[in-house]
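Okay, so here's just one chain, in structure tokens, the form predicted on its own.
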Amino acid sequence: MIFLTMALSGLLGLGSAGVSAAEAVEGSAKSDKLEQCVEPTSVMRRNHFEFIKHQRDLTVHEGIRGSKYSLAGCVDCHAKKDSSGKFVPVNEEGQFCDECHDYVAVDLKCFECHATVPREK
């Protein structure tokens, strides 16, 4: 439904107007070659916090890395590249993370701290 909503959106010119979005490349990120995420669509849709949430304890309190839920699995997976190759930030206008948060009126806090694009391997 979110994605239909932000489809629609994106026709209407609404909430994705941003430069960046024009910029990144359909296709480009590993999620759009992938049947699914680590849970079903609508399993990461309703609780992606909580998962996300649920790992930092783990990593900060337990030192345990490595989880399914990692945020930087995230940021690998659903980040798009524009069209010279370079990784558009997932929080940027109009790009993964954005588009639902800005639909729904939640500020990103995560990328204070954290990465918006992978790291190079």
Second form
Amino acid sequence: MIFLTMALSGLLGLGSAGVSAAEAVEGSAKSDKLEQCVEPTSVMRRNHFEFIKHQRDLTVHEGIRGSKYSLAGCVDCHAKKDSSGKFVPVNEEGQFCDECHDYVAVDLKCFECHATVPREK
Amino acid sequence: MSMSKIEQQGRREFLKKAAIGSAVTIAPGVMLHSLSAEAAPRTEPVTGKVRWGMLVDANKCADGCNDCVAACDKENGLDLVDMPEGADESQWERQRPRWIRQITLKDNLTGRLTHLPMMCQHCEEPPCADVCPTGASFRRADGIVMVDRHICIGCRYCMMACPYKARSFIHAEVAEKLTHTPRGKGCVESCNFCVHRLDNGQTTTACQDACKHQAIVFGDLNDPQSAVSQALKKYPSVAIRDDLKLNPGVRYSNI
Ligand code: SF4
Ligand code: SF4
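We have the form predicted on its own; now please give the form predicted together with its partner chain.
Expanding to the full complex; the earlier chain stays at the top.
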């Protein structure tokens, strides 16, 4: 299915550079169905990096994984799917994380180590 | 440590066995334990009330079996990385990230071979943490020794300091990784007793679950009723390189 989509978009000249997989489908992320994030949107916009920065120490050193703030949570909720149902990485061009970070020229290092799509073994 | 034990150790030659094939699939039904209904992610910091540890019975560890290694690779996404194109295969086998290895010991006098899995021994006095210039190598309150990858600078001092050769360095970018095991280029890593499982309320490690010979018992060393404490009480066991006085959390019997 994914090959078909890619072949079709290639044929129609829609395959744009930088977007490696099929287009993400709008409304396909979990977050699209929710009223708000773990905090009101204005708070998240201003403080999301603070929340996950402190959480990372608590998780790695103290083993706390039940907090409402987590990078895995961001990815789980904000990753969109393409038309074949496959997750599109959150840091890919135009996707949730990239959208703002690209605009403000903040280079995201999180995903050198962290998974960009929800993925268990 | 008695003199005879040191001599005995000197006679033994550690033969590193190239891990055989990474694509060994774990037979269905070996995952004996799964997330129980009451298991929940931790909300309280870990404490020293628990000390995680392990007892390996080398008599039960079978020659040629690689199930624990394959299970660890799968659990932590180490199997998602392929050999870089054009790389030398023997070099790749030597340098690829490995959190657990199969080791064969040979007693040169008698010729007796012993097989055992070797991973981070979760030392109470970890030399890796001693030498780490940034504090990235550390021992958690519950005895798990791990690397905080956020502050690891990749100097690899810890790899040199570890007497058990337990640590690996990630040389290349990691395209595929699992949500619960973040890993990336430039950091050192090693066995963390499947810390994500423990923090989410599970009580077993992947290697233990995969061992169909039941060679691995894992649990809380501080709880006298735990299976591992009971087994340690019942059977004679040793700490490898006991002379270094690191008080490792992993013990071996029948070696
Ligand atoms: S076995 Fe090596 S890596 Fe593990 S705690 Fe001891 S020194 Fe550190
Ligand atoms: S490689 Fe990383 S964990 Fe090891 S000693 Fe250096 S900074 Fe510490």
